[in-house]
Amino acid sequence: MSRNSIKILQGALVCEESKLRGDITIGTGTIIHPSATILAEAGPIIIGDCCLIEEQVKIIHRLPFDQQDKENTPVLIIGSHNVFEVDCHVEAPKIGNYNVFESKSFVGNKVTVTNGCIIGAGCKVTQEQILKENVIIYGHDCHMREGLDRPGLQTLQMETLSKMLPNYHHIRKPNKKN
C-alpha cells in the first residue's frame, strides 16, 4: 500500500515511534505504545475505543495466501476494550470487543475472534475457525475452554499510561473530531 491515511480520534494516545502503515483509524481512548506496528496491507483497519496496544505488538491486515482478489477484502474492524500485550502478533480478519492477546501469542489470518476471548501467552492459533465468545486458549498445547466471564477492563493501567507516556515519548496529534 503506497499511501498512508492515519486518522487519530480525539482522546487517543499514539506514540510517534509506532509504525503505522496504510489506511488506519484509531478510536478514542486507545493507547499505542512506541515500537508497536500496525500494517493495513490488504485494506483499511479501524481500531475501536479504549484499546491498549503495547510494545512490539504487530497487527497486520493482509490477504490470505489463497486469496488473490483484493477487491473483496473487507475492512479489519477491531472492537473496543481489546488488550494486545507485549510482542503478540495478530492477523485475524475480525476482532470483537473485550479480548486479550497475551505476550508472544500469535493469531493467524483465518481466525475470527469474537468477544471476551483470551489468547494465552505464547499460544499460536492458525487453524481456520471462529472463536466462540469468552473462549480462553492457554498452555503449551493451546488448550481451549469457555470462560465464565469476559476479561476485566484495564482502566487503571490505561489511566497511568495516559499520564506517563506523554512525559517520555512524542505523541501524534489527533486529526479527527469525534
The other form holds:
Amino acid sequence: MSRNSIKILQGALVCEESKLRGDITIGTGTIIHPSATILAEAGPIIIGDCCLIEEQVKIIHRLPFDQQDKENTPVLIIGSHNVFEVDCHVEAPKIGNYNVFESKSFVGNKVTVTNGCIIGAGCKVTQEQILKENVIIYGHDCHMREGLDRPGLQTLQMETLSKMLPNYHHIRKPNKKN
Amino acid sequence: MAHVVGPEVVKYACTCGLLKSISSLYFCRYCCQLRCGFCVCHEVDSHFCGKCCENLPSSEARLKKNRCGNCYICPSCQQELSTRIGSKGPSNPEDPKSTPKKMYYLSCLYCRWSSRDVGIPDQSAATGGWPDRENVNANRLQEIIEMYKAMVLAEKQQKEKDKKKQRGKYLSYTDRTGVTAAALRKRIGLPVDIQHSLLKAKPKEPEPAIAKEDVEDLPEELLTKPVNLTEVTTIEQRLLQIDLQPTTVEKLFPVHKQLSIKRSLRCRSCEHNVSKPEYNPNSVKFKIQLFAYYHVPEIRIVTVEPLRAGRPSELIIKFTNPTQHQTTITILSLVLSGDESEVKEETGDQPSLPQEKQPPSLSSQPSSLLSLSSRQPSITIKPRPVSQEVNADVAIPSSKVILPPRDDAAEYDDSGDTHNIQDDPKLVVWRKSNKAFVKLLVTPKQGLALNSEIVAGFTMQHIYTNTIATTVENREPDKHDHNIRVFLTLGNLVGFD
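Following the display of the form predicted alone, present the structure of the form predicted together with its partner chain.
Starting with the chain above, the whole complex follows.
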C-alpha cells in the first residue's frame, strides 16, 4: 500500500475524522465532513476549489478490472464547486466542475462526469458513457433530462459550515502553502 | 404491519367468496358478516388537495375539474412544484430606499425542472399569480358543448310533452260539447299549441366542420436528423396536457394538481356505514371504523413442521382476541360451498332457517337484531363458493379455546394472568392475556407433486358479542356464533411419506 500523502491547501477545511488514504491534494475552500472516505488506490486524487464533501461520502479511485495491469497511474482530477451529498458513492475516473451528486447516488467507474451534471438521489449510473453537460439524472429508472444551466452554488451553506465546523470537530492543519 | 407489506399467508373468506387477509376486510356489525372491498359501496365523502390540505365542496370541485386552484405539478415528473424565491429583482430605481422586490418561480425538487426552463416569467405574488394557458380551441369546444346541452334539453321537453299528451286524464270541461280552446283557435286560424316564448329558442347550430384533404408534407429532417431524446417529450408528459400535447420539452407547462377524495364505505346488504373518515384532510382517524382486525380474532402462523405427503405435521397458530369481551373459539371442518349454515347443521347448534324468503345474509343473525336493521337490502347478494383448492386435511380438535378479552392495562399490571382457564394441554400450547397458541395436525394429501404449495383450511367459529345498543329490557349485550372460513398457505411440500 502506498504511503499516505495528503496535501491540504490554505483555506481548506478537512475534519480529522475523515478517512483519507493515498496521494490526495485538496484545494482551497473545500470542506470535507467527518466520516467521508477518499481512497486513492489506483493513483493520486486532486480535488479542486470550493468542493463540498459531506458525511459518509465514498470517493474511490480504483481501476476497473480489465485495466488492472497497466503501467501508468491515472490521476483523478475532481474540478471545483462540486457537491457530494451524504452517502454518495463515486468511482468515476474523471469529474468536472459544478456537479452535484445527490444523496445515496452511485456512479460507476466507467462513467465520465463533465460539468454541471446533477445525479439525483438514489440513482445508480453504471453504464459506460460520457455524461453531457448540464444533464439531470433523476428517478428510479435514471431518467435523463437536459437542464438549461449548471446548478446553483452552495455558497451560503459553505460559509455557515466554515464557521460552525471548527467549533465541533478537530480540523487537520493545512500543510501546503499555495 | 406484516399484513401490509408481507406475503398473504393467512386469508379469510369473505361472504362474496374472495379470499383476503384480515387487514383488507371489514366487519358489518348489523349483519354480523365479513365484508371485503367488493361487498361494500364506495362513496365519495369529501374532496381535498393533498398539498395544501384544504377541503373543497363538491360543487366547486366539479367546477374546477377536480383540480386544486393553487397547487401545481411538474410537467416533467408529475411531482409537486414548490414556490421558491428567485433572484431579488432590482430595487426601484426611482426610490433608492425601497427594499428589493422578491420574485417567485416554481421549482420541482425531484427532477429540478423550474418554470424558468420554459420561459414563464417570475411572479411577484407568492400564490395565485401564475398565468393559465388558454386553450386554442376553447371557443369551438364551448359552442359544441352548448349545442349538445340544448339538444338534451329539447329532448327532455319533448318527452315530457309526450307524457302529458298520453295521460290525457284531465279533460277540459268543454270537451264533450266540442268547444275546446284548441278547436276554437283552429277555427279562428291561430296556431293550436301555445308555445311559451322562452322555450322557443332553438339551439344555435355551430358551423359544421369542414374536411380538408391537403396535409403538410413530411419534413425530410425527420428521416435524416438524429433524434435528441432530451428534447422530445415522453407520452406521459404529452398526455398530461391533452389540449396542447407538446412534442418538445420547451412547451411543457405546469398543470394544476388533482384533488384527492376521502371515501366512506357502506355495506351493500344493510346500507350501514362500515368505514367513515374524518373531514379534516390532515387527520388519518375515522369516525366509524368497523375493520375486521378489531372485531374478529386474528390468526397468525407461528411454526409449521416441514410438510410431507400423507404424514401429519404439526402446525402452531396464534389466536388473538381483539375485542373487549371474552370469546370462545371452536375449530370446525371447512365447507367450500356458499352457504355457511351447512356447517351449523353438522354441529347441531341451530335448526336451519328457511331461506327462500329471507335474504340469505340475515340467516345467521339473531332475532333481536332483525328489528335493528330496519332497512331492507336493495340487492340481496347470495354468498358465492370459494374457488381455492385445499390440498391438506386439518385434524379437527374436539375441545374449544377460550380467549379472555383484550386488556390494555395488562402490561402495567403486575398481578399476572389470573384467568384460571382449564386448557387441553394438547390443544393450547401457550397462553398470555388475550393470545393463545393452538397446535393442530395437518396432513397433506397423497399424490401431490414435490414443491407444490400446500393450502389448509378450516372454519373458525367464535362468539361475537354485539355492542350495538339493544332495547331497554335487554341490558346484556347479545352473543352469537360467527363462522369464518380461514385458509392458510403453509409452504411447499418437502417430501413423501
